[in-house]
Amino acid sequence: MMRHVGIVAESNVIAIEWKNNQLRLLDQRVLPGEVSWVEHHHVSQVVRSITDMVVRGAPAIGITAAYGVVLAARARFKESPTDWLRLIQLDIDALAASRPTAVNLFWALERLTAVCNCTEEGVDPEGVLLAEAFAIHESDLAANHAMGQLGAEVISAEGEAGTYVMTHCNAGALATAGYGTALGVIRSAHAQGLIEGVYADETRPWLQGARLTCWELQQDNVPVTLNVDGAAAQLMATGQIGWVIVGADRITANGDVANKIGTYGLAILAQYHGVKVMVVAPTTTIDMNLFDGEDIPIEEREASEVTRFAEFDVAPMGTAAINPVFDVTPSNLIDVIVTERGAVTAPFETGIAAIMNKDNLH
């Protein structure tokens, strides 16, 4: 295959917009059948959209929450110019409770809270908060492009390990400011002739791989083939898959990774078949307050997401179901973690500490 290292692909997919002084989110619940935008005028609508998965993906949730604080500030300052700082904390707490696993949510809220605390009572905070939300949005997009290039360089350096990659869930433009983490690497690698195409796990129960990853890659003309989650082992056994490339919702100090349920099993299969595993995530996803994955809170959603598909029952009435949204992949099953500050390999604890100690950290 021809290699053109340095080529950067773009993406036609946008999921988050600040337009006409309001937040607009691409409704990911109805893709690919319908391309529909949800408008948000109040922070309560933002909380609901995060909880109900109108928006999903750790970086995108963080960006959305930042804009949610802007909307909260607008309402609270209008309500009480001299007491908005106390009142807005109620909204920030509601945003923090919307999804418990994605650390980017809390990182973004901490940044916006710091701006609030530096703004005097009686001074309208909306402008400075909006500037901070824009900065978070723009920095995530820049980080995605940096990770895309760094991840492609890792694949190039490893040589011909297989002409296809496999991904799980959706870690693309839909889950970020644009371009994507795992799909950012895939976009860059494909543009440079390093891979021929992608196998996308369907990712039960919400089918983010089938509905979102396949749709997103089709928009950018990246060849993608859908497979049921249970087919991953058989596909790896063919020898055509060189990498499993996934995103992350939280990474601990030792390199353990929380990602969409099914990632842990995929990493075990990859190790058995000699397939390398790459995790791609910005440093905002790294939680240095947690040493390992045992302390990561794992969100569990309603059983009906498993027992029903759309409006149809797929299990007998009264069937018990467990629905953890994430699992934790131990660092010893991961070959490389790619961030915007560099690619880290084992020992992960040392490498992660080094990149997190770089200058210009927030």
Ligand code: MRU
Second form
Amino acid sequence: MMRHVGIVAESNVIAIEWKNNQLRLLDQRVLPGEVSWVEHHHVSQVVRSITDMVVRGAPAIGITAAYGVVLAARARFKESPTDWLRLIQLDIDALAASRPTAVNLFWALERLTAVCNCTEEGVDPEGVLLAEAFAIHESDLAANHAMGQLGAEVISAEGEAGTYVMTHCNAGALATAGYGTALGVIRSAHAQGLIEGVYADETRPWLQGARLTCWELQQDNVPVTLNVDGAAAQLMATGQIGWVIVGADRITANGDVANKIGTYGLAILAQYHGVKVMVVAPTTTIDMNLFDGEDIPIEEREASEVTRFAEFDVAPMGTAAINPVFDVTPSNLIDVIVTERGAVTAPFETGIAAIMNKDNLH
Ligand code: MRU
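Moving from the form predicted on its own, what structure would you give for the form predicted together with the ligand?
Everything in the complex follows now, all chains and molecules, and the chain you saw is the first one.
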């Protein structure tokens, strides 16, 4: 296999757009069958779109919430130029309650709240808030490109660990400002000839792997093979897979990682089979307020996501089902966490503290 060190792949896939003073989101509920965009004029629509997963993926949720605050400010300032700062708190609270696990949401809301608090009384805040939302959007894209290159370097340094990688859920352009975290590394590694292809776990029950990762990688001609979640162990046993590469919704100070349900199991399988685990996430996903994963709030969604498949029942009426949509992988099952500020290996607590204290904080 030919290696092309340093080559960076591009991606045309985007999921979030600010256009004509409105927020446009690619509707991820209907992909891959339909490519359709939903326009948002009001913050209440933004809250609904995050909860209903029109948009999903930790960084994308944060960016979307930032634009949601811009829309909220527009309406609240019109309603009351003198009292908007108090009123907008209701909208920020609603955005904060839209989904609980991805810390990027709370990080983005804190940044926008700080800008709100600095705005002079009686001055329309929309312009400064929009500039902040753009900055968050652009810095996420830059972080993804940086992580893509760093992650590819890690794979390259490990040598011929395996020619295929496995990913779970969708941690791609669709889940970020563009390019992706885990899929960013995969794009870069593929462009550099370091990997031949990707196994995508289908990711029950919402099928982010089947519907989104396969679609996204096909757009950019990265070879992808879909497998049911239960096939992961068997595929690892064949010895073709060198890395499991996933994103994260929240990483705690000790390196524990909350990500899509099934990631924890995959990491255990990987350890058993000698497959390395790489977590790729920007520093906006690191929550230094939590020491370990025990305190990460884990979202539970409706049981019907498990008992039904589209409009069909896949379990008898009345079946009890439980649907936690994230799990926590302890850091001792992780080989490397790649951020835009560098790759961290064990001991994670020290490494994470070092990158979070770097001067170039956002
Ligand atoms: O429920 P989702 O689709 O929002 O879950 C997304 C994930 O678990 C991703 O792996 C994570 O947010 C990282 S996205 C770059």
